[in-house]
Structures are given as C-alpha cells and as structure tokens.
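In structure tokens, the next block holds one chain alone, the form predicted alone.
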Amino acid sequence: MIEVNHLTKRFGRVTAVDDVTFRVERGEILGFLGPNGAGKTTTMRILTGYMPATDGTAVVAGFNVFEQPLDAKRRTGYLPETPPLYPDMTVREYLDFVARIKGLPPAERRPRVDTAMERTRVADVRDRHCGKLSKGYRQRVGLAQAILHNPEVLILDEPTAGLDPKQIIETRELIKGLAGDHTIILSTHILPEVSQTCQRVVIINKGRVVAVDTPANLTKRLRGSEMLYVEVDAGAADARALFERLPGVTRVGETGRHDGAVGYEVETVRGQDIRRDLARAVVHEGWGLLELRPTGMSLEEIFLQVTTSEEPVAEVSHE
C-alpha cells in the first residue's frame, strides 16, 4: 500500500532524509520511530506531497506521489504535528469546509462530518471556535479532518501530542480500530505509543533507517540469546545454583525478592527452549513454581541500541 525506495531529502548541505527505504502492507499500522530531528516529519511531508524529495520514489495506494500527486492525496489522510485549524471557524464549520475541499458530494458531507466528530469525540464542542479549543481538542479535530474522506492511507505525525492520559488511551483505541480498513503510518518519538499501537516499527536515526521489523524480531536479532523470567518459592535453597547447572543456560541473575519468593532472569543459548527442563527441575526439588515466561528487550532498549550504533544492526525486512 505504501512503498518508499531510496528516499533522500537535502536542504543545502544538510541531508535530512538519507536513502530511506521501507514498505507498509495494506491494513497495517507501522510505527515510524526516532529521536527529535531524526527526519520523521520530513519523510511524512514528502509522502503527503507537502514537499518534494531530492532523490528516490514514494508510492501511496498505487500512485506515485511525485508523478500523480492529486491521485495520491485523494487517498491519503494527514495529521501534521500542528493541526491545520482555522481559529475563527467552529469545529463543524471547519470540518464542513474540509469536506468541500476534499471533494465530498454535498449529500455525504454532513453524515461524514458527524461520523468523524463522533469517532474522535469532539461532537460536544462542534459549535465552539477552533481558536478557543484546548490543545487536546485541537489534536482530535485534526484527526477528524484526516479521516473525514475515509482515506485508504492515514499518515499521523505525533497524533497524541498534548492529550491527557484518558484521551491518549481513547486515541490509541481509535487508531487501532482504523487498522484493516486503513493503512496507517504513525510517526512518534514516544516509545509506548509504538509498542501499544503498532504491528511493525521503522526506527530512523540521523535521517537513515537503522531497523525495520517487529519489536519481537528486533529483540532476537539484537540480543543473540533467549531470556526467561522465573519466580520460585525455594525457601532457603539456592535456586540460582540449580539453574546455572542446566544445559543451555549461559547466565542467571536475581531480579528481586518479595514475600519469600525470588525472581530470576535466566539467559540461554539462542534457539534452545529450556522451559520444560527448568520447570521439571523446580518441581523435582519440591519448590513452588510461581511464574515462568519468556521476556524480550523493551522497546526502550532496542531504540537505544540501534540509535547509538554507527551502523544499522538489523536487516530491513519486508515480511
């Protein structure tokens, strides 16, 4: 649905986007993640036709953004980092104005406006001027105009910026509910935003893509080993020594104690599943096995590792 190939954008001697390549499948939510100044917003602006690229190609919903810009824009909804509102218009007037600009037939405008307001929860301020809205409401009105024409592709730049915790949860649920019918790129520097909303992640740093994959696959590539969390009630016995003797275990670390139970992080050789052996050993000793589960690197750990490395650490995956 979205294909970006060798996209480059230079401003004089500064290269803001450097040979970026990735794709987004139909109905997928892709997180576009990077620190401030990494080139996320520039990439989003190129994809929406807001600015031209220096080199490379971008295809949205089957249309080349540079050669067929109007066709691509008709199929794209865009929420920029700062919502494009007119302060002297009421919310309803503004959305009706956007509906006309986007070419919606007169008979469809009011139902589409009403639906967009309900989905983004701004119907209660429909008669309030945009200039008098809180930042959170302005953000949601911006999202309403992006989905107004029911586009195939949604490009959202920092969609939860300025929202309170309740609004953030509601917006995340809305975005997840749009997946399937819409293909979504969600640009953000907020790590929980990606882990709780997106199916795959593109990590960009200094204008270059350093990783494209699911968080789970990135964990496997970066760590090079498997990790388990196990919590046992072993009394005074030394469970750590037992775990260290199990075949395939490379490291055991204690993570904490509470109410007589002890938690351990058990690192094993990559590709070797020792959960059955570990559980059998605990039961054989007569201890209580309170928890046993695999663990992965947090998105924060992945992000820090790939953005502090000089070279990309993961192959770009289109699977």
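Please read these numbers as outputs of a predicted model, since none were measured by experiment. Rigid core (definition): largest C-alpha set, two forms, superposition within 1.5 Å. Numbering follows the first chain given and starts at 1. Compared with the form predicted together with its partner chain:
- With a cut-off of 2 Å and the rigid core superposed, E67 has a Cα displacement that falls short of the cut-off between the two forms.
- Once both forms are fitted on their rigid core, the CA atom of I101 lies less than 2 Å apart between the two forms.
- Relative to the superposed rigid core, P52 undergoes a CA displacement smaller than 2 Å between the two forms.
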Contents of the next structure:
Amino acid sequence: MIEVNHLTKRFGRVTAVDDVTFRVERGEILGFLGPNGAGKTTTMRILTGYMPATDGTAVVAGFNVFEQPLDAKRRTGYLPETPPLYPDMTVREYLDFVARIKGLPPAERRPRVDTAMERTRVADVRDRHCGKLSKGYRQRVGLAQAILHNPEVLILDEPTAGLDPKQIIETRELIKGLAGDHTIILSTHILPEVSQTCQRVVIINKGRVVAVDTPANLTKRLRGSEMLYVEVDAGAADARALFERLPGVTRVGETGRHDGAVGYEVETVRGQDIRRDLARAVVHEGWGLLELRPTGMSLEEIFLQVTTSEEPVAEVSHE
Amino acid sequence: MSNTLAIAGKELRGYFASPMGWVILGLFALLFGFFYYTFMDLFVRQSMQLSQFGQGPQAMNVNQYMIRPLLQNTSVIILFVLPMITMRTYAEEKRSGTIELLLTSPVTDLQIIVGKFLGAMALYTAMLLVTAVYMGLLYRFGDPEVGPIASGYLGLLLLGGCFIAVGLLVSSMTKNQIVAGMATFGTFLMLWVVSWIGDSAGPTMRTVLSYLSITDHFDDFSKGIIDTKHIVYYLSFITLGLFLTAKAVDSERWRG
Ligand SMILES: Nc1ncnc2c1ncn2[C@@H]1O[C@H](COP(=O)(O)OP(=O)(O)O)[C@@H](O)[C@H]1O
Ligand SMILES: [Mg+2]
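Can you swap the form predicted alone for the form predicted together with its partner chain?
Below is the whole assembly, all chains and molecules, this chain first.
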C-alpha cells in the first residue's frame, strides 16, 4: 500500500532523511519510532506530497507521490504535528470546508462530515470555534479531518503528543479501530506507544532506518537478549546446530550466504557474553571464523534515546 | 473550480470572522467619505463662483471636476488599504500550519492561489460597492454621466486586482504578516512612483516608465475611456503576479 524506496531529503547541508526504505501492507498499522529530529515529520511530509524529496521514490495507494500527486493525495489522510485548524471556523464549518477541498461530491459531504465527527467523538463541539477547543479536541478534530474523505492511507504525525493519559488511550483505541479499513503510518517518539498500537515498527534515527520489526521482537531484542552477528565458512557442516547447542543461545537465524560463507544472527540471554565460547567452538570444528560482532547494541542505544526523550521537551515543534 | 471557490469562500469568511474585514471596510469607507466630502465642497464652491460670473450652475461638469479626482484618489487609498487584505493570506496559513492541509489536499497550487485571489477580490468588490452608494447620492444633486463612473470602477477593479496579485506574491514569501504588509506596501509604492521618475526622464524613458507604471494606466479609465491596451496590461499584470506566486509557493515547498 505504501512503498518508500531510498528516500532522501536534504535541507541545505542537513540530511533530514537518509536513504530510507520500507513498505506498509494494506490494513497494517506501522509505527514510525525515533527521537526528536530523527526525520519522522520530514518523511511524512514527503509521503503526503507537502514537500518533494531530494532523492528516491514514494508510492502511496499505487500512485507515485511526485508524478501523480493529486491521485495520491485523494487517497491519503494526513494529521500533521499541529492539527491544521482555522481558529475562526466552527468545527462543522471547518470539516465542511475540508470536505470540499478533498473533492467530495456535494451529496456525500454532509453524511461524511457527520460520520467523521461521530467516529472521532467531536459531535458535541460541532458549533464551537476551532480556536476555542482544548488540546484533546483539537487533536480529534484533526483526526476527523484526516479520515473525512475515507482515504485508503492515513498518515498521523505524533497523534497522541500533548494529550493527557485518558485521551491517549482513547486516541489509540480510535486509531486501532481505523486499521483494517485504512493503512496507517503513525509516528511517535514514545516506545510503549508502538507496542500498544502498531503491528510493525520502523525505528529511525538521524534520518536512517535502524530497525524494522514487530514490537514484540523489538522488545525482546531490547529487554531479554543480545545479538551477535557471526560469519563462518563451515564447508558442508551445519554451523547452526552447533550454535544452538551453546549455553546461553536462545535463537539462531541465518541471514545470508555467499562464496561458501554463511552469516548468522545469534541471539543470547542478556548479560552473557558467549563470544569466547563461540569462537572456541568454531575453531575446534576446524571451520573458518570470518566475522564475529555484537549487533544488538546500537538498537539498544537508540531505544534509550527514544525512551528518555519522552518528556515534554519533545513538544518543541519546528518548521 | 469547486475547490477554488471553496478556498475563495473560506478566505472571504475569514476576513469577516475576525474584526479585520470590518475594520478594512470601515476604514476604506471613512477615507473615501473624507475625499468625497472634500471634493464635493470644492466643487460646490467653484460652481457657485462660476455662476456669479454669469455662467449657469451646470457649467461645471460634475464628472470632470468631482468624480474623476475622486476616483483617482481612490486609487491612492487602495494603495494603503489593500496590503491589509493580502498580508495575511499566505503568511497566516504558514504561521498556523494550515498550509499543510492545503498543500496535502488534492488541489493544485494554482487552484489555491486563484481561490485566495478571488477571496480578496470579493472583499475588495464589497469595498467598492460601499463607495458606489456615495456615487449614487450624486444623482440627487446633479446629473453625472454613468459611462465614466462605470469605466472608473472597472479601472479600480483591475488596478486593485494587480495590487492583490502582488500582495499574494509577497505574502507567499514570508511567514510574518507584518513583514508581508510592509513589503507589499513598499512594492505598491514603487509601482506607483515609477511614473514620477518618468516625468523627469527623457521622452523615450518616459514612455517606457509610464507604460510600466501601474497607476498611469488608470488615468484613461477615470476619464471614461475604456482602452483594450490598458485592460490587456492589467490582466497580464495579474496573470504574471499569480504565476510568480505559484513559483514562489513551489520553491517554498522545496525549502519546507
Ligand atoms: N524546513 C526545514 N528546514 C531545515 N531543516 C529542517 C526542516 N525541517 C526539518 N529539518 C531538520 O531535519 C531534521 C529532521 O526533522 P523532523 O523530520 O522534523 O524530525 P522528527 O519529526 O523526527 O522530530 C531535524 O534536524 C530538523 O532540524
Ligand atoms: Mg516531528
């Protein structure tokens, strides 16, 4: 449903998004997790056609966002970091205006506005001016605006930022309820958010994708285990079975092979360094040990960064 | 088209949702009223003087001696008032972030720009309609010709259109309303004084500068002459302004 290939965005000398590649399947909720300044907003702005990329391609709902922007936009709902409300309009007037610029036919406008207001529970403030709404309501009107034209793809930039805990839970439920009908990308800098809402997570830091996985796997990789990358030349022998027998190893996965060498991801219990045992075992078998390095660490560092910037500092928004 | 009208309607409503639209309308009516009164007073006194010298009271033409200078002064008033209309158009959308809604909706940049242009033109037309009431009053005292009044208003509409197009362009290049307002006013003033420079220049230069001067083209309209040359000039000016605004919006896109 969404395909992002080698996307790069530079602002002068700052590379905000650096060779980002990922895809989102139909009906999936993808979490876009990263600390402030990671490039989440920039990526989303490119996907929604707000700004062009310096390099790479993005296809949304089957349309290239650079070559067929109108077709892509018609199928995309977008909630920017700050809900784009006109303070002088009432909620109803605002949604009516949005319905018109989204190109909904006149007969469909009213029912769609009503449905959107109902789903986001803003019907009770429909005659209030947008400028007079609380933060929670602004965010919900922003969501109503995003789902108004029933788009196939929803792109939500930090949809729970600045909400109180009750509103956060409500918003998450709402978003989960929208999946299925819609393919969703939501960004956040809060780790628990993705594990509660998303099926898959892209972790991005300093403009680069650091990891793509399910929240469960990511959490496991973070909390309970460490990861090694091993490359061996074992001839015809099965190195995997050997690794699995080593004490402390919880999982072994093959990552690729070339010229007789095979790469493995070896997951171990946290706090147990098996590198010496592993090296000894490989040499004992008479195989060639081509590479051996820990890989879980950088991810952990990022998670640390991610989780520690959860506090209001994160509220600072920029251009 | 429907998108464009939706944006035009939003703009127009936006002017009157805040006190801004009313302030502009009131200010304009007040300034116009002041000049109206001044010229009327002058006209009445002069025609009374003339009648003392034995000529009839209708010897002075109300079109020539009152309406024309009034229309010409109106072209100066809009120089001051129109930047107030245009300064918020883009600047405010950028400041509040609503520009993200517009630029990610299935509308082209040009549809947005034309929508904003039409919205501002609608408010400007409302301003001119207010002054038309004053003009109507003249029929109680004299018998002015309709032609020059109509052509004068057409000229004002076109001249204002140019100012609005320039104002949109300036507004699209900044996030700050006040900066947008000042810069627009400065630009209008330049377009206006070009003809003064022309007055002191040689004959060829004078023709060129006078052609470029946005206000010189207005003279004929105020005299009741509708010349396609001037209409083409104004319409090209407006088109160019909107086109450049589209370019500015697009390059702004790259910068984010
Ligand atoms: N319009 C812009 N001009 C210059 N730099 C920008 C602009 N937008 C974002 N950046 C920079 O790009 C980087 C990524 O920003 P952003 O995408 O907003 O990150 P996030 O949403 O993950 O916090 C930051 O370093 C930011 O300063
Ligand atoms: Mg952001």
